[in-house]
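One chain comes next, on its own, written as structure tokens: the form predicted alone.
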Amino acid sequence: MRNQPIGVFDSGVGGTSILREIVKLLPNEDIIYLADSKNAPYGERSKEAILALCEKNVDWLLSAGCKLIVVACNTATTNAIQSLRKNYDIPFIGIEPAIKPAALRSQTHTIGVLATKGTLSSQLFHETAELYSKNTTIIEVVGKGLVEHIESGDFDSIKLQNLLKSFVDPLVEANIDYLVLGCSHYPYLIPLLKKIVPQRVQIIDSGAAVAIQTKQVLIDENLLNTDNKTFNVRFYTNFNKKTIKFISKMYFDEAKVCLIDDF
């Protein structure tokens, strides 16, 4: 089972921004990546289609021998990742937004959160924000459109900077000093966030929490791989390949991509 590989999968590409720091704390783990690029985003998506969308990803990825899996995508995690620990006999890692280190370390008392609307309307992102926001207040925007624009490699044009800044400038303006990125769409958009929010406002997502986290459960189950020299990365689409490819080759030089056509 050690030398299997972790599977990570997501509405598409966003993904790729946890991806990137699992590879950093995991060079040894062989690693299958599948982008949903077809269904994204699921933010704007029924519980219930989400859920089906996750377990259809899931078994993909059971076939494909993988040993855990990292549900790298907020909206699928806060909505469906209770029902697949239950569903299935495999180590699941979720993503959610940061909201403890961003209020813990708040000065202002006021944070932002920036996700889909699937994300804030869930069920588990209430009962986490509850537990923080006797002493600071939290504002959600949720960010309509923006997955949209990754998705097809825009990442700096003005009409997304203009979106983003209608988003951003009302908690700039409410006094927000952590933005807590609640996507994993959105890490993409944080040397333009940087451009938008006075250097005061700091920008949080959990992509090293994550890593973190399946470092530790990999341990704990026994699992983790110390045996390869190199690691390797498969991406697997079932939509487009150009944003992943574009992607892919930013961060992991000449990975592969396979485009899936009945998926």
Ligand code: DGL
Second form
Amino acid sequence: MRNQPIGVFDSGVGGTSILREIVKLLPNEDIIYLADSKNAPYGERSKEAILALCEKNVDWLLSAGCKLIVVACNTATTNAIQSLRKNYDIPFIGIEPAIKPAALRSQTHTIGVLATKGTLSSQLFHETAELYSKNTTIIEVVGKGLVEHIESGDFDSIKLQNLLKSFVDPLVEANIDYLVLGCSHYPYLIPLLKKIVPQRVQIIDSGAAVAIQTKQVLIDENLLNTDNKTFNVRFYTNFNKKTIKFISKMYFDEAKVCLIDDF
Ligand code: DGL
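Now that we've seen the form predicted alone, could you pull up the form predicted in complex with this ligand?
Shown next: the complete complex, the earlier chain at its head.
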């Protein structure tokens, strides 16, 4: 089992922002990244529909021999991870908006969370937000339309900048000092966000924490690949090979990207 790959999936290309952290921390692992871009965005779908898509992704990764699966999508994690853990017999790692560190560090006691409708309306998100909302005002904003820009390879157009501003300006006016990126696609907006928000606002996401948790679970489950070799990452997508190819080239010189038509 130790030599089997780790599976990572997202509704599209966003989970690569987590993949890059996993690769940094776990250079001996083989990884299969699955982008379900044909069905993106997940964020506007029902909980049942999100779970069905997640199960399809998990079945595909299991048939490729994965030993552990990282659900590299906040929307999928907050809506489906409990069921996935019940229905499948392998470890799952999920990602949720980093409310806790933001709320604990906030000096203005006001933080913003930018995420999808699916994440913000989930029970898991509500439970976490409630835990930290006693001393902190948590302002939630649905980033409707942002995932579509990123999926199409647009990280910096004027149209995108204006859309992002319309979400973030009210948060800055409300005096947030932390902006939590609650969607794995959004780290690709950080350069643009830095032009929009004042320097006093810290932007945080959960990618590095997910990588640490992945390593810990691999150790605990005796699944860590200790073979001294270089990693091998394979990318699979069912739509729009162009964007994932562009992103994978940011991290790896020779990334293999395969199109799976029938998925
Ligand atoms: N990357 C997904 C997330 O973290 C995007 C959601 C979507 O497809 O709407 O929530």
